[in-house]
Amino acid sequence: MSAKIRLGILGGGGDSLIGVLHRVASAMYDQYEIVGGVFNPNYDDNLAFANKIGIPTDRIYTDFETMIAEETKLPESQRMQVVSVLTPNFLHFPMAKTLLENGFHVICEKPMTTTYDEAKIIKKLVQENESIFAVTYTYTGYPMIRQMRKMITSGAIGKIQKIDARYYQGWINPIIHDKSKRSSTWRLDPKKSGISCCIGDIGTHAFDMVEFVTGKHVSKILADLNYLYDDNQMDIDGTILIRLDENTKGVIRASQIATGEENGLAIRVYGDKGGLKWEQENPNYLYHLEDGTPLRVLKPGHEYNTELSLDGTKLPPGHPEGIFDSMGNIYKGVAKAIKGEAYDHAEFPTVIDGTRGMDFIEKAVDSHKKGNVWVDIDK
């Protein structure tokens, strides 16, 4: 019998970028074996895709319900141990809930659910069942983001004074100005995507990144969102002021109409002794600023980095590591947790991060609708 963790996958078939990302990440450290799942809603397409990627078809199921029924009949030593949920947002909650109730660990794409109430139900189930639950805020797996976290939480830049998180994309710009297109994409359909498009899709990444690198919780937010058209129910741009513990302040800027932008996630944190800044499109460079000292550029793979950063570095210095490696580090951390091995709690985002992300999304929309007022994020 294989010593690898038995992994099932829901969604991610066809030409899905997310599907490729998760499959490659799961293979990166030789910790997982994909044993089956439901990649596509159409069974013939499902089988064809399994054959294409070389997965045996005996555990490729017609639908999610059949997968649960058949997998739970198998002996504990054969059934799937963990299932990755890569479906559109509205399916995350019912699938994750059923998986947890039937004893599976879960790796879930973000946002974790479509409502904060659903997220709290998932959180309760995880805690009651002592399950492993990861939410793929992928960018937390980058070695230099892990380095940034350790430097900030160890006091390398002193007391935090200012935070600036930005996530700019332009992909929805060609869609939003065409009424037929903006009425047909699932990202702008609240029944499938939840109450938010931009903040729910990418703003929540920036929010999680703020809390991850600082080790602090956002306590209050004030949001000003942009919808562009009266018939569009979903935000596609927004600016959110944030307050953290100890009255530290900052801003989260997110947009899907930043024309020409590709995947511009960036974060800057300034303390009273120095600052750190990082950009996702150039992820191997962490910039360390101090008054009266030349700018320093830290890169992965060097001995001056922390153990957490080095653990997530697979290549010698000078060899670029990217988003596949970042997701692979998250899968690696989940594997340690499933196997009962020691791991750093920064190795993968948990159900707590997913729940706080849903609270952030709802509170941002609430703040905007109430006239751009301060609202509290639950502790």
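The structure above corresponds to the form predicted alone; please give the structure of the form predicted in complex with a further copy of the same chain next.
A lone chain is what you will see next.
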């Protein structure tokens, strides 16, 4: 029998892009075996998909409830150890909750839940059960982001004095200006997507990135969101002032109406000894600035990188790895945790990160609706 970790998957069938991303990521370091799951709500599609991707169909279930019922009957040595939740957002919470209650570890797509209250319930369960719970803020798996975190937390740029995160996309531009399109897309429907579009979908990534690379918590925020049209109920753009402590300030900028932008996540952190800059669309370059010395450009795979960064690079310098590799690193970290091996807490985002992200979304909308005032992020 394979020594691989037994992985179940919920969602991600058919043409799902997120499904491809997670499957490839799980295969990348030979750590997981997909043993079953529910890829599609329709059972025939479900089976067909399992065949298509070469998974035995004996543990492909008709629905989530059956999966839980059947898997829990299996001896511990056979049952799924971890389940990846790739279903629509509103299902993340009930599925994650049930999985945790039944002793499964969970890899959960973001947003972790649709409300902060739900997130806190999940967090409590994870902590009580001592479960492994990863939220796939995928971008934290990039080697140079890991390097950035380790450099900052070890003092390479000194005391932080300025933070600037950006996440600009343009995809909603062709939708937002057409009344029928903007009223019919699920992304702008609060019933399907929660209270925020732009901040909820990408602002959270930027927020998580700020906390990930600095190793610190944002303490309060002041948000100015943009809805563009009165009949549009969801923000599609926003600028958010942030403070870590009284003198550590910064800004998170997010937009889905930055016309022509693709997936422009970027972060800069400046301290009293230096600065670091990184952009997701060119993820293999980390820029290190200091007073009076030439700009330094760090790249993956070099010995000058930290262990955490090198652990996430498979090939020698100059062989660009990308987003699949980044997600692969997160799966690798989860595998270490499940196997009880030593790992760095930066190897995958946890339920704490996911919960903070939900708080951030609600507080951003709250700040905006109150007239752009400061609101506290919970500790």
